[in-house]
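First, one chain by itself: the form predicted alone, in structure tokens.
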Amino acid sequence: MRSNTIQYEALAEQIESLLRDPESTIAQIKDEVTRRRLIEAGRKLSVSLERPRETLRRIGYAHLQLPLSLVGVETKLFSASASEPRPFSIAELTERAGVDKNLLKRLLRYYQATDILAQNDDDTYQSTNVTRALSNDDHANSLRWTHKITAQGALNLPSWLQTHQYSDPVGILPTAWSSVVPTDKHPYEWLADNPWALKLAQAHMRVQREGRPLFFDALDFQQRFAQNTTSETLLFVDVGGSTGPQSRVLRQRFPDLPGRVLLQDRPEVIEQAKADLAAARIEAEVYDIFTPQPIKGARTYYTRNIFHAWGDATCVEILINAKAGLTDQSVLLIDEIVLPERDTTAQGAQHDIEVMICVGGIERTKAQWENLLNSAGLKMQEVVNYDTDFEDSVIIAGLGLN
């Protein structure tokens, strides 16, 4: 018994020593896999060691984190403290943030206790990796999106599910979120009518992909799909491609690859992005995924995060429309989450709940994807996972037997 006690005490001391200089600790961890293992093991250990009152407090007080983080963003307290790598006095932060000194002390107390800021002594605070992350403009807009959109739907979720007698809510409108707005429009139509929300949504989507692998990292695009191309070859049709991040990556990674790259999306998106796209050698046209694909015989038709927003019947309709452009030499590249049947990551499960709340959507398993494709007369050829943390994969499909 004494031996076990000493081992746990030593482990606790080792962890505490790492936390005394977190910046140095991060610098010493060269392997990304090890870093992520430490994060996940630490999270699970923390939960497994909880007593009931600690579990209740962790869950019951989670609602404070988002609004108080947003206060730090909107007052520019976080950006002020992250502007220089030094401690700031309360007087300095009061002046920069324009917040009453007594209120600021209360806020700083919370930020220190939740590791958003570090406290050096009674009167000074310094930024951490968390502060610096929250001072980024796109990250700030992602928080605003979550606060104004996702969180509103999440708080409404228990009542909304109860109203629908806990049936599977895929495809049900209004969604948990849109019933709070309230609006009778589909969430995507509402976004198109509210430019401020569309801006936040685009920032949120950029942040979600920040620093993560792309399907290009796991798949040799040129070797698989771009042999013997010419300047006239339709190489890559980016369906619903927003402002074209994937098309841009394709051009950047293969600058000398012959072939046309075409982005298709809604009118308001094309209008916003077309000038920049042309400069990147990317063509752009308006296209509605609920109509037959007008571009015939391209090498690849690529979609990302489209199908998770719709129920099965609508997805089959979209797939049949996409199939109208395919030939025997074409493939459909579906870039989406493919959930495993067990041991799903937190990130994959969170995305599944988020699309349910916002658009009545669903993240699918491999078997569910295969059923969808077969229903549209398409055949799954391969599933290539390229981000195990988020369960992101590219599904390669082509024409089926029928």
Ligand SMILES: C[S@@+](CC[C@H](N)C(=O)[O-])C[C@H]1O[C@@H](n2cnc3c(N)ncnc32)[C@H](O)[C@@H]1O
Given for the second form:
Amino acid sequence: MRSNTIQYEALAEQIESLLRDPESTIAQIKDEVTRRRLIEAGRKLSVSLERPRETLRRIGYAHLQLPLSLVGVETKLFSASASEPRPFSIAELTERAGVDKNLLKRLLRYYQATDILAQNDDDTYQSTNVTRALSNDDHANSLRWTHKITAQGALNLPSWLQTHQYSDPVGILPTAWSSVVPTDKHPYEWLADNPWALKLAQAHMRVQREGRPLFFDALDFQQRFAQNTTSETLLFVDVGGSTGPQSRVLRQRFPDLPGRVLLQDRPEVIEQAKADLAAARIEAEVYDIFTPQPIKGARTYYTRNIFHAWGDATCVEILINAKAGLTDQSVLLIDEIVLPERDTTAQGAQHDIEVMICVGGIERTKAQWENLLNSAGLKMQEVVNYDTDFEDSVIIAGLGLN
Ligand SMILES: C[S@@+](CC[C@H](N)C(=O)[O-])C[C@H]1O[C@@H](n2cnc3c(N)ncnc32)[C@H](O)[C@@H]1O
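May I ask for the structure of the form predicted together with the named molecule now, the form predicted alone having been displayed?
Let us now look at the entire complex, which starts with that chain.
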């Protein structure tokens, strides 16, 4: 019945007409929900129409995307072609990228065929939204991180899981990644010894958050946690806050809110970030989450993407240490993915595998979170989902149910 009413040829022509001028298509789609629906529907339709050999090609050649993208980044081919909104000849790109002309023609053929660059005629190419996305410094560092770290572990995952008899690798060291890197240190210790990798990791974390909503968008921080404060009130303790993206947002959104904002992290991170943080009115101190929280009675203790790096027993230890700071007036705000029991998004599931590979971590469901909190003698008060694409949520926990 349904197949009689749908005109598939007309539908294909309609989609092709959208692709003839992608820039104006993007400009015409005004709302984010429709844009996301089109992306998901297009992706799922494409997979569901595949014949077996097409499935094999999609999966079997996926490994080329990352290294080939990195070649375009490192040669500055992408940044050169995205520098101006006009076509570039192969001769011009050869000069800018410093790549042999014959090699460049082969690379450009791959980039055109995989929609990374658009080809205008035999000899000219022009940037697209994809080329522009790959031209940004943080994005380049995120690709370098993925290439050097996550991809190595991902390629090693089948044999690593087999070696571990396919047990759930939560909290197991060495991880799939560190088993291919010459170190017996925990990945965080290894990062501390390798500043080049720490820089890439921080760029990767920034990029992952780009354009995504924040918990501040779903919760009125001032209304909920910052009534009747003075300049001495400890408003927000950003535990494992890295370079302080969230503390900065708090200061920017509530510039006149009286109270202190304090960021805690490992020594090498604090050393690198403290001058910048001070300029943004954020105090910084070294604190190890494996010791009891020395700051007592702050309004909020905030952690983002900390617990997903650790197994359950370690998380309970960190929570018990966090509890040492809490009073009845305090809450713990745990900003992490909370996976649904069914129909998880690809983004949420990919993050789970990424933390498994890199640090032996796990993204958890609501029931798993509640279990962890109860084991540490804490109560889950509320879970506020603020990004359905990534399953991002903030869990509000405390000494009691409130
Ligand atoms: C995935 S990053 C999250 C950073 C930040 N919360 C954010 O969301 O952008 C994890 C952070 O935990 C910090 N960390 C790891 N081990 C720690 C420890 N033992 N004590 C304090 N911080 C730690 C790392 O240095 C890093 O900044």
